[in-house]
Amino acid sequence: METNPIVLFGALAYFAVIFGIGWYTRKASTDANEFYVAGRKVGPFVNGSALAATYFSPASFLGLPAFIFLLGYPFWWALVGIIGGMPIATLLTAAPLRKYAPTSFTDYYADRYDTKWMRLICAFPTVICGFTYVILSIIGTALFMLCILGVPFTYSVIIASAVVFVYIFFGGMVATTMSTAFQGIAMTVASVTAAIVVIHHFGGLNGLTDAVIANNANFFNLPYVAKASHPLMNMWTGVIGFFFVWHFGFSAMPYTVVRFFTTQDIKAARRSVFWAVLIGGLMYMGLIVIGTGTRVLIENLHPLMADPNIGSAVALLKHLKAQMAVGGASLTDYSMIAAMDSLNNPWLLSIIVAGGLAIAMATAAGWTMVLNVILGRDLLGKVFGMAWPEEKPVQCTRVMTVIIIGVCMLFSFEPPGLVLDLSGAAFIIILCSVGPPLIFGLWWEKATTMAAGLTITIMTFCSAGAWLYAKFTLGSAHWFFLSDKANKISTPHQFYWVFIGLAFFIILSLVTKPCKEEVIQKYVIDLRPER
């Protein structure tokens, strides 16, 4: 495959500048205050734009628009959803969080229910979900590497992997910060820029909208119109099953709740949720341009659907895919990239790559420092008594992020998966066994130890289990795992065991012990925000 100039530009200049603030910011690595948190001086619009980039993973560059692409109009609730639910976690989180000013994503269990084994509890679905995301940002890094570039898979997650432990292990959160923030800002350039080509290409919103009809004539049709774009949107479960997987994670995912310990203050880190709103807005914006789009532009302005054995643009995403040889990718995983490179603009695709790139590394990047105070600080430290996390903070973390990327790369050259299926099945792991003991506990002060721990553990369980039964029953995990397989019930991502675990989890504090009550005041009552 070929590559243009130009594109190969877009893509050497994204990796100069990401280069140059590891290189910029390797003195921070020596004290491990700078390391873990940055100094806890990050402003509102810099953690802002990081916190944009790191929660909107290549399953939104990548996952996203293809959903819309497959299911249609109906889709779009669920990226209203994810900008909908950011505001929430001023309110629930940010705050308080920041007042409390831990280290680790672990600190605030172990102190709130008043053992460390809780770190160990909570850290438990937190790494296996860590490692998901770290997996699957390699492999949507490399998927652009290797649909734009022309660089061959396995070199694409080599390359991949280096960059993001380079700056990583050279500047941790700071150099982390610092280049996610610039990444924040690539990634909305890039997804707003295409979208304005896409308007521009159709004559405006309108001729837009009259392509796409003229292409599927289903594609904005409601759930309740028996020809709906798509057998998951003919049941209001998949509007609002497709709504709630990502509509409270803002709040409690570890990804992004450790960004509110390095800010400022306070009112930093409540404004800095401003800013992620804004910046990943108007990226979604973009992409549901990209995605309404993506069928037409295929089909219309594809070079490949000259082949008459290329009948559609599924068929020729199959083709993509067995051409690229990526096993573990699901054919949707290209539709994005491949309605970009239908519109023959190298400049768009520079900048594309830029901005996939930069979401895919931003992801990757957050959930390595999550991952490498986990396992560091907070187990071998604080749960195993190791001298060695506290006496040389940083060389730990160093060591931990070596292994965090070693591992994750040589998963990603034989992808266990498609990037969204496994954003999707992280996310709702997270959500229902950490998540209701973190919200509750900051809020609620009958939440008890037992019931932190037996949500955390049983939550785990069986929301990977039923997400893995439905894969591999039904086909998809966007079914009831439970459904007939005749008359299946659209359940995205077993998205209800989100409800399950907090109601779960309300039961459990009122029949258990309650925590002391020294630690409910200090934890609970002294954290709220001053009226």
Given for the second form:
Amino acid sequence: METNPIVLFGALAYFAVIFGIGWYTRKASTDANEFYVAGRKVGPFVNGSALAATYFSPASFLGLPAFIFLLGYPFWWALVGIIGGMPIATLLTAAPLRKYAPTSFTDYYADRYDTKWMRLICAFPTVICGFTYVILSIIGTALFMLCILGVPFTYSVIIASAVVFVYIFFGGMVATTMSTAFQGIAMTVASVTAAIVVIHHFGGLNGLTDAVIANNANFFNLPYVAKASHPLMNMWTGVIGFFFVWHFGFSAMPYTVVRFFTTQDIKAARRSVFWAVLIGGLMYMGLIVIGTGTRVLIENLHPLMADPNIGSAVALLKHLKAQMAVGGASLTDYSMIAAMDSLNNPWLLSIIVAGGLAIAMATAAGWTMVLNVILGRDLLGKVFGMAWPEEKPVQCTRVMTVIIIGVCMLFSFEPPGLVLDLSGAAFIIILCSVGPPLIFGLWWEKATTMAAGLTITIMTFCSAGAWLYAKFTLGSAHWFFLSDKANKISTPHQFYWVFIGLAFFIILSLVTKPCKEEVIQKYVIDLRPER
Amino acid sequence: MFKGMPKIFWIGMAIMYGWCFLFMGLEMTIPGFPLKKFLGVPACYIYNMIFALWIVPTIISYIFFKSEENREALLEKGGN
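Having seen the form predicted on its own, can you show the form predicted in complex with its partner chain?
Starting with the chain above, the whole complex follows.
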């Protein structure tokens, strides 16, 4: 692969803006309050755009079009599930958590359940999933670097890690909030622009649909009424399962929840969800069009399809994987970039690369900040009593950043799964473990410490165990882990654990000792909307 | 459980889940439903890509923050 100067220009222009914002806001990151929660002075639009950029990751930008490419139209409902779940956060978590105004994700658990050890318990799944997300963000950044520079994947991972590291090291929450807000706009512009070009190329939505059906007659088929678009979509559990995998994430995932802490007030927290939905929904509409057209674009237009040894889009992606020495499981993750490459428009590719870098870096920064605070301030400081994180918060988080990015870079050389698979696993583990104690802790007086501790511990092991068991015995984490190999049931990412986790928490809370009355008053009743 | 949660939250949930599962159900019972023409294009672009994905969630999130702001303004007036 050769470097296209226009694509390189697009990437450099993006970096110039990002590091310009970082430089302009650098003085704001000198004390703990500014570094951790941006001084709680972020307005609704900026916070909403930053929320969208942080919440949506390379798993969205690369992974969702790749899964539409693989699974067909029924996977559109997964995107609907993600955006449709976002408004829930407005009243469920954004408003009460901003009213409470903590510094860290684990603060609420420690205060509501009245023990510092809850920080350690809820840090366990959060740290595992946080590392997973930073890894997938580095992989995403590396795939875009590979497109820009044309260097082998290993070098791309090193460059991507360095870029993400510098960005976070000098940032803190102020710089990352401001630049992440810009990234939210950049990724949406990229996605919508690409969708318009794709629709224009096919002469409208009818032309796109006709071309897709001519390429794959089963693409728009749903279960029960025709031959399914893919074996995973052969029964309703596949469609509904993908709808729910990421559905509740915006309300309970640590990297979005912490952005509610940074707003000026409760009003701004609620309004920021509206802006995030508006911006994110537009971007997802673009991703649907791109994903729908990916296979037909690659197979009809990509120059490498002229090679007689390459007979399909999947074969082309395998060829590119070998050519660029991409390690591990990454294969279809590159399909969206390959589809855009097929249109032979370097200006479009430069916009896509800038948007892709924006989304990858924003998520890496969001999760690294969460991990920084949990590992430094919360565990070393609050649980184990070290003074260092409180006395020198910036130094502490920067040391943590070095460790986090270093470890994640090592795992990124051989990606352990597709970016969307890594994301799905992280979501399910978090949502079924730390999700119920957060939601019920805010809205139910009877939520108990014992129920919280047991739910987090047991659900983390059950969901991660089922996911890994299905992947290694049935070949995919999307089959029900106890399925008979000859008659597999589709349960994407073992999504049912989210509902089991909720039920498990309720039952345990009903049979265990309630928390102290003053704790319930302060962290449940006082956080309700005023009447 | 969920004591004090504004009623609009449940109304919003009913609209969002109602819309999604109604059309999902129609797709699984009527052959070729996503490709039936509506406003000159396959219907799935209208009810799924535009409405379920963007318009409905945007309207719900708008109603959520606006209704709470209106309610708080009324409370403030009442307090004064």
